[in-house]
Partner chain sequence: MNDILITLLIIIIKLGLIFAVVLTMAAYLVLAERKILARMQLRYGPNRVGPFGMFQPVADLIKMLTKEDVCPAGADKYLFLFAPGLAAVTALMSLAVVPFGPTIEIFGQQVPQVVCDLNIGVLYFLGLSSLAVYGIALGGWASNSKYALLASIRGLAQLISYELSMGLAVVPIIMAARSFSLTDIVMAQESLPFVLIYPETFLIFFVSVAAESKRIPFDLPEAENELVAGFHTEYSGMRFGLFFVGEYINMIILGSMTTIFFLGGWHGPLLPPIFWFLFKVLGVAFVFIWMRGTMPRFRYDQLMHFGWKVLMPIALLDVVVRGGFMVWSLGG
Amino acid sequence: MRDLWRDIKGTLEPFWVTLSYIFKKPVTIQYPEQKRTPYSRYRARIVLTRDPDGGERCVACYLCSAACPVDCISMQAAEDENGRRYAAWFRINFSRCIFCGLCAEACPTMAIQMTPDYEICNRDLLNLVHEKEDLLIDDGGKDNEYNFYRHAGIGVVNPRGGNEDETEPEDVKSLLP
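For the sequence I just pasted, show me its structure by itself in the form predicted together with the partner chain.
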């Protein structure tokens, strides 16, 4: 008998709850008019950043391409006369990208980064294939001061050993300590 009472109560109580919810304010964000500001670590459109000196950070090491689970990143490595590596072309197919952020994690030079710009819908799939010109921005992104070649030990920006946290390379032909 107490079960019956409990059942009746359990059947009727939700009706009151749903009725009262009709008069509450909806929590919906009306998207095109109201836009929510995503957090700064939000993972959306991918960019290629530059170092403080204005050079491209990307060294075309293919790590992002290898890390990408959907294989949407492709590039061609090249090297200039200084020995500085760069991507001859760099392509991200955003129609395949799942915005997992593994490429940004894999990047050793902090070149590839995720931005909170989430509005990249397009009517044409081909418009979603971004080339290097579309990806490259004039900014350092998250770690603005970082320049890979100032720590890499390769004589690209300064001669070898000329950087702040570097010592002169050991002269292996000399016997003196």
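Given the form predicted together with the partner chain above, what does the protein look like in the form predicted on its own?
Single chain only below; no partners, no other molecules.
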């Protein structure tokens, strides 16, 4: 008898849940006309940011492509006349990207950042391959004041040993016997 009541209850409870939702107002958003505002920490479109001086933050260290689990990021490193590294070309295949944010977390210069722009779908897969020119924005992103070369004290801004907390580099040949 006890099993019979349990079976009846197990049969009627799902119907009761369905009946209770029939009379509630639906929470439907008419998408093209009404756009949902994503949360502030929502990870969607990837952008490349600039430092306060207007230069590219990306130093082509390949950490983002190494951290990417689906291998959708590729780039080529180059160096300008001052010795500053930059990405000669930078490419992200958004048809493979899973928007995990590991590339943004691995970036030491805060060059790669994720924005809440979620409208990047396209039927043609080749249009989802974005080059550096498509990704580069004129803004610093989440931290407009951060400059990797000034923060790290790399010799492009000051010569090696030119910062307050550094000593002059040793001449390697003077250490030979």
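In this text, the rigid core denotes the largest set of C-alpha atoms whose superposition between the two forms falls within 1.5 Å. Just so you know, these numbers come straight off a predicted model, no measurement behind them. Numbering follows the first chain given and starts at 1.
After superposing on the rigid core, the C-alpha of Gly10 is displaced by 6.1 Å between the two forms. Relative to the superposed core, Ser20 moves its CA by 3.7 Å between the two forms.
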